[in-house]
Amino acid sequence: MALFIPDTFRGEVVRPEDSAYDELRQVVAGDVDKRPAVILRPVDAPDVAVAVAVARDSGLPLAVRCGGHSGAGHSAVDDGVVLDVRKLKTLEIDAEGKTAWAGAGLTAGEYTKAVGEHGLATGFGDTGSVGLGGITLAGGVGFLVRKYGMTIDNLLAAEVVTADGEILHVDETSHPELFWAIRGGGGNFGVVTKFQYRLHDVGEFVGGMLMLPATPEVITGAIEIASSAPEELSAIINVMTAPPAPFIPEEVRGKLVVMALLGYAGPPAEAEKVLAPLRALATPIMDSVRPMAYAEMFPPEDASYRPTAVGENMFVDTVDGSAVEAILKRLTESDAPMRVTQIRPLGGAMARVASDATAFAHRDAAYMVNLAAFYTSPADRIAKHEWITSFRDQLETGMPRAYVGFVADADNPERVRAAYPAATYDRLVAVKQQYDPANLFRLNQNIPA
């Protein structure tokens, strides 16, 4: 029996027999191949409320998708309802007031390009094709994090459709607990249809990629320099196998390198002084760092690229010499066609926000570390998952801490709990009990009521 969709729904209804179905159900992860009963593509918040009611009243599982980057596959669902917000692309820029209202269907790249025409920016992550909804609700750690904080530190208000179909304006004074929860608590509490962001002047910016040999001295030096640099510099230091990309010299493809993605929010002359010690660590294999518009940090991506990989994530207080040795040893011994240890020095503006100001609470962490390994078969996936979990356990320091946006296990309550200190988690449960007691929004890193 076909699922009944009310006439009040004005968006697009896509069923398995429709020609657009296979394209629209596809997500980024190459190992996710789910077949929803229906894909609903709303055009505004009232449409979202209808779509939420369809899932709630039918009892079918509900997946909410924007960019489709969920490593755990939460952007899709078998035999359920996919609420695809990608038609919600409104954007109202107040350049003078330095704020913007953005529809949840926009990608980080689309938003950044549009506001960049005014010399302005809001920091998101390191990938342009991610949806605003997913990255904002998780927290947002990217190329402006040390200068201007996380994405959620620049979220001023939001429009949220709750499980009972209410359309709420939430901010510091209206539904303040819900506003607190959506800043790092993921998609547990409703469907956010619009975000109001603070904008910053980034008229001068220097960014790009610096590739260096992967030696212990280079890795340790890069971490120390990026950590102690002025807050204008945010760095993502990847120790990884060089991919077979045409812009990478053939002789280093497949070998371990340090691929540092660098963003300096300030004048080029100052950037050159800050970046000089990094360039002096070794003769660069590649150096594309240059003055640019901030939006150029998000170049066009290959929409057909659907990697099959497993990943782990953690926050740590140190990445010392023994950790660097372990990273090189693990990456050298692995047979994964692509493997990477990513180190993001934190601090700066992100660390100056109180730990209880948002649902993201790991403000004092010195580094975020991400691990990833590509796999080639179902059996290889099991092996690589065991390898990467053991790798994480070796590097993790102190109490397990995680970033909910990079928790890739589809159902791992322990890693969800690692994303939140106990007091934060308890507060999130209370918000869940108020706004979604039946756990309609459960296809996420779930916090049950």
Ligand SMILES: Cc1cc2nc3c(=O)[nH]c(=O)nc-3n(C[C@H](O)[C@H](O)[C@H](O)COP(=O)(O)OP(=O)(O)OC[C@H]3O[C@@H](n4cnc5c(N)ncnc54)[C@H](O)[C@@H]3O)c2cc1C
Contents of the next structure:
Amino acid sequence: MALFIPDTFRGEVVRPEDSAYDELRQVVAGDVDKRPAVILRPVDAPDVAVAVAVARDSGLPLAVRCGGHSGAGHSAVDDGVVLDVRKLKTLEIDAEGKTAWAGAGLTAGEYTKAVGEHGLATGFGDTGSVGLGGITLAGGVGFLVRKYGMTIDNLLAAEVVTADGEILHVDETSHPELFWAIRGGGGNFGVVTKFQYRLHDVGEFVGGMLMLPATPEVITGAIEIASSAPEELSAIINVMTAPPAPFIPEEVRGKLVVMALLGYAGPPAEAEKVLAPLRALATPIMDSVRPMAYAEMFPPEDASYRPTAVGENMFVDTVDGSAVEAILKRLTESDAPMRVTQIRPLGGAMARVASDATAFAHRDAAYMVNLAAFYTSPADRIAKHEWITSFRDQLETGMPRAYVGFVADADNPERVRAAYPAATYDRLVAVKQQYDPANLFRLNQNIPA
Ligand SMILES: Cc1cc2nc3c(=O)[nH]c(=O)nc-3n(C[C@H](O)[C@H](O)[C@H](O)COP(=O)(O)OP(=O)(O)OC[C@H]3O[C@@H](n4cnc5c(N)ncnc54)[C@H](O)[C@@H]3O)c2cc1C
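Okay, that's the form predicted alone, but what's the structure of the form predicted together with this ligand?
Every component of the complex follows; first up is the chain already shown.
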């Protein structure tokens, strides 16, 4: 079928011959280099409905693109339609009522900066350039997760354009099953054009990076302290090769270190007490943890950074001494230019939400663990992929559990299944059958009807 774009489409139409094409087709993953037939950049929900119809009627594959961070490269497509939501940047803040309606094309950093001017915040992840679209639909685990829950726990409503072009207001009472599904079910059910979030007072905040030597005692100690700390503390403990960045002391670059990213949503005096045992684990190599505005957790980023890496993700209930030993052994033996094991202690507000309240259901997991390894060539990619999969198998305990936002394989139904308990998956299939039976929205961690 031919690609027909009606005059009713008011957004930008970008084709291969246009000067903006190369920049706009790019995503963050450095090994994704797809050439869509057209990039459609709608300006509002009715325009999104036209774009959805264009894709549906053309029969070409459709990719929905927001911040472009999909590790699987799902927001790019060869010879298909990219529906790029980045022009949807409206933001209505109700500072008194502590809610905000945000265009789905905003990034976490853009939103956080704007609401931060009112001393308010909604939690997203650890990276400002990640799009609201992708992270909210996946779930959202970041620096406020233990105190205020996941992003989806602060989602009050959304505007969704379905496969047949309907524009729906979706919340607990209007299309409740769809509202349940978009809170963790990814981009399977439609294009979200706006999200309504709850805002929290995060006037006082302490954050930054604490770098310590990567010894078994430090890693185990950091995990224990961060897990049992008050829920004001959300920590991301990276055991990794120190990057060759100018702010890293030269003598540690390329060496294994613990790089703990810390966020404390409370008064500085309290934070000092909670963080003291972490600082006492060893003489810090670097310590940039300080009182700051929450929005400073998202510093400016290099937009040209397009890493080539493989990644794995899992939820586990323990990271004990033998797991720490395995992590250090694996990371020491690897020849990857950068390799990381990231441990995120969970619990707190995230764990208090019932596991069937949202499509994200792994509420009881104690830790999220992410693995990443950079690679240097296509052959090296295969080697690193094998390495990282067997590393995951070594650490994963019990039933496999994954976070759909970090599943980096483009087509791995087993890991999609691991993202949901069986009953949750079946319920997602039923919602898919109702709202997208033809699987128009299939470039994602897909749940076929
Ligand atoms: C460097 C980095 C750091 C990260 N840190 C965190 C973190 O701390 N916490 C966390 O929870 N996650 C984190 N993630 C994972 C991230 O949340 C997911 O990869 C997310 O999908 C990226 O969203 P995006 O909009 O930037 O990406 P995109 O690639 O634009 O979108 C990803 C997918 O989301 C869907 N989608 C996006 N927008 C819409 C929309 N408006 N309507 C319907 N579907 C849509 C599409 O299926 C699309 O393929 C991180 C990822 C990276 C690369």
